[in-house]
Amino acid sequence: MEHVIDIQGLVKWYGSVQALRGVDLKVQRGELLGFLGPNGAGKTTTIRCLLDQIRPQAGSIRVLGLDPQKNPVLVQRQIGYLPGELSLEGTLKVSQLFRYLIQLRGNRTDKAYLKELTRRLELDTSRKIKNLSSGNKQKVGVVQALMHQPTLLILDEPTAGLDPLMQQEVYRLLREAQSRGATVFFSSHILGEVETLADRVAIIRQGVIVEEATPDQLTEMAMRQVHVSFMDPVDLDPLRALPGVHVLAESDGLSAQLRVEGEMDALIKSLAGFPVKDLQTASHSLEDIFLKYYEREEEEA
């Protein structure tokens, strides 16, 4: 089985609204794929079709070599799923929820591994779910997806609400799952997360996959805001001549606000010849990449 996920021509309507317009996507065995797109692009609809939670009007889906519409139980048995809107029974203690899930999965969970997960995520299993913070509820969601060591992980915004330290721990857990042979399919809005985790990314827009690329290729599409101040007035023309660099504002040659598209290498090398006093950069975002990609797509059209 070369492809763990194989989607071809997927179409989904909600009444008069077409959410998916012919999605084609393949995910290889052992791959860690980031599934990206703005809100309303079709990410969650695609995921729900994969799990047979909803059914498309057209197209074909193969998950782990199986048709999820014909073999939903067999497919879902091999999947660890974290929904974007996690709903848990608040009156249960965390330990009771995990015990219920172990029984539901036929007692196939390694309890030592479950204990390790809760320790590493610093999750208190004696507390009732309704008394947990949103971050701790997210940890419960991560643990329930990983605890049975599934063949395929499908995660919708896996680190939402987690602090930076816990985000890093989740990244380590997902890489470890991949090293054991699991395939990881996750959606995210955090570019740094995609750069850290993904082997490959797929961007969906208006119900169609519009780009498949590596994280490095995605970063090349990014835009950064750069503020530079100088010890003495300078001529900014050499900076204006650099490819991908736009001078947005300046103050008598003593400072400049720049927008940089793609790599920073040319700008950094050029600034080495200036009396730089201070340099500040604003982190790029997926929104910047989406906007740049869509602008490019419209120009080509």
Contents of the next structure:
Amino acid sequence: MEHVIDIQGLVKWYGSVQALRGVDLKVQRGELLGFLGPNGAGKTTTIRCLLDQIRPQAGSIRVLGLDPQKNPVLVQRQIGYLPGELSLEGTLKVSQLFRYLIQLRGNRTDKAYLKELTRRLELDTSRKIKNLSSGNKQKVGVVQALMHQPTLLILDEPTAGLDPLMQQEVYRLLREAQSRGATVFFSSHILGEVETLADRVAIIRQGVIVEEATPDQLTEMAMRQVHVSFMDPVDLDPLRALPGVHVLAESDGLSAQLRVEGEMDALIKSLAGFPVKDLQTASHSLEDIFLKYYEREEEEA
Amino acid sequence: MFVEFKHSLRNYAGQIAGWGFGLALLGVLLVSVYDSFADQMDMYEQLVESFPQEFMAFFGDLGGMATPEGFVAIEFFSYMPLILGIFAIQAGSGLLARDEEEGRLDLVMAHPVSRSGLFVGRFLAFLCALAGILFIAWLGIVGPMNWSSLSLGWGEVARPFLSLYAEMALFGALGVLLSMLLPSRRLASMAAGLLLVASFFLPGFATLNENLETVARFSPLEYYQTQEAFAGLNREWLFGLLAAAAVFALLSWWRFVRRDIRVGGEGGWRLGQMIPWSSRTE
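Now that you have shown the form predicted alone, what about the form predicted in complex with the partner chain?
Full assembly next; the chain just shown is listed first.
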């Protein structure tokens, strides 16, 4: 089996609102894929389709080689899931909730690993869930998703509400799961998280995947800010004529602020003919790339 | 399925104890006052004779209260559908929709339990909880009978409880079905409650107005057996109610395994989804 998740042409309507407009996405075995998108882009809808909690109107889904609509139990047996808006039975103690969820999984959970998870995330299992802070509830969610060491982890914003130290611990746990052979599919709003954690990023916008690449590839594709200063006043028209180069600001021909999309090669070669005094470039982070798509969405709207 | 059944039944523990012991206490009080009531039977019979015919027609055979069966039927069983109906409807409408609306069902359903298993486990737990409540209530009546002149057999007292059980199972199943069709659990409770109240009063009104007799035949509480059940149950009525409850439960299951699970707070009419040829569903 090549792909752990294989989604093709997924369409989902909520009444008259189209949440997914033909999502195509493949996740390879052992991959750590970050699923990125603004609120309402279709992240949670896609995830809930994967788990057969909602049914799409069109398209096909294969999870671990199975159709989740036809074999939901077989699929769910191999999945660890953390919902985006985690809600738990407040009257139960954390340990009682874990016991219930372990029983739902047919007692197929390594108790020693569960203990290790609660220790590493500093989770007190003797407390009632209703008395936990939102961060500790999130820890409960993370532990229950990981405790049976699933083949596929589907996590909807796994570090929401966690402090930075706990976020780092969750990252470590996810990498460890990946090193054991698990595939991790997680959505996030925290772009830095995706940038540091994901092997590959898929960006969803208005119910369509608009980009799929590694964080490095995305950064390479990004726009760069270039500041050039010259020893003498120059005519910037040759630079303006270069494809992908935009002059954002200039100062009497002595300096210029440029925005460069794609490769820098043409700009560097062109600048060779100028009396360049100084050249500074700043590559953009994943956040800029994400915002670029987001801004485009707003412009279209 | 068994894990979900066990878990749900444990969640009902407080309600079983609360409702069960509350009704049992009522039973104990009724049995304990029966002797003093029996001493004043002559005065009661005079009072009943003074009631207008319409009043008697609406409330049934109040004169039957002179017998132990009639006393227990009128003082306990006659209004019990309205009282216990609150539990049945709340439990039924909340069977799945409560967790769904509070966003808890997502997590449960991400575990290897089928929708059918989840439904059956929870519905069986509801039926067992209902049986538990009625069993404790039954003990509340038959237990203190040894110290009273209320001479009824334990089996005799159990019969109207069986009829009550069938009625409550039916209204519980109706609550589940409405929660699968209507946008919110609250709306499902309201609709089922309205039907319960209408069903409760309809047979009484039908005795006053012949035009309502046809409608009253569709009222579940038309087939509720109280005083007459002590002598023997009409099994057709009893099994008819249970069959209707089973039909409602089956329809609910059919909807549940086919429909989308809402995320917390999300609501919408699902009647359109029941149309098989509808191209777009929620």
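Owing to the predicted nature of the structure, the values given are computational and were not obtained by experimental measurement. Residue numbers count along the first chain shown, from 1. Rigid core: the largest C-alpha set superposing within 1.5 Å between the two forms.
> With both forms fitted on the core, how large is the C-alpha shift of residue 251 between these two forms in Å?
Here the C-alpha difference is 13.7 Å.
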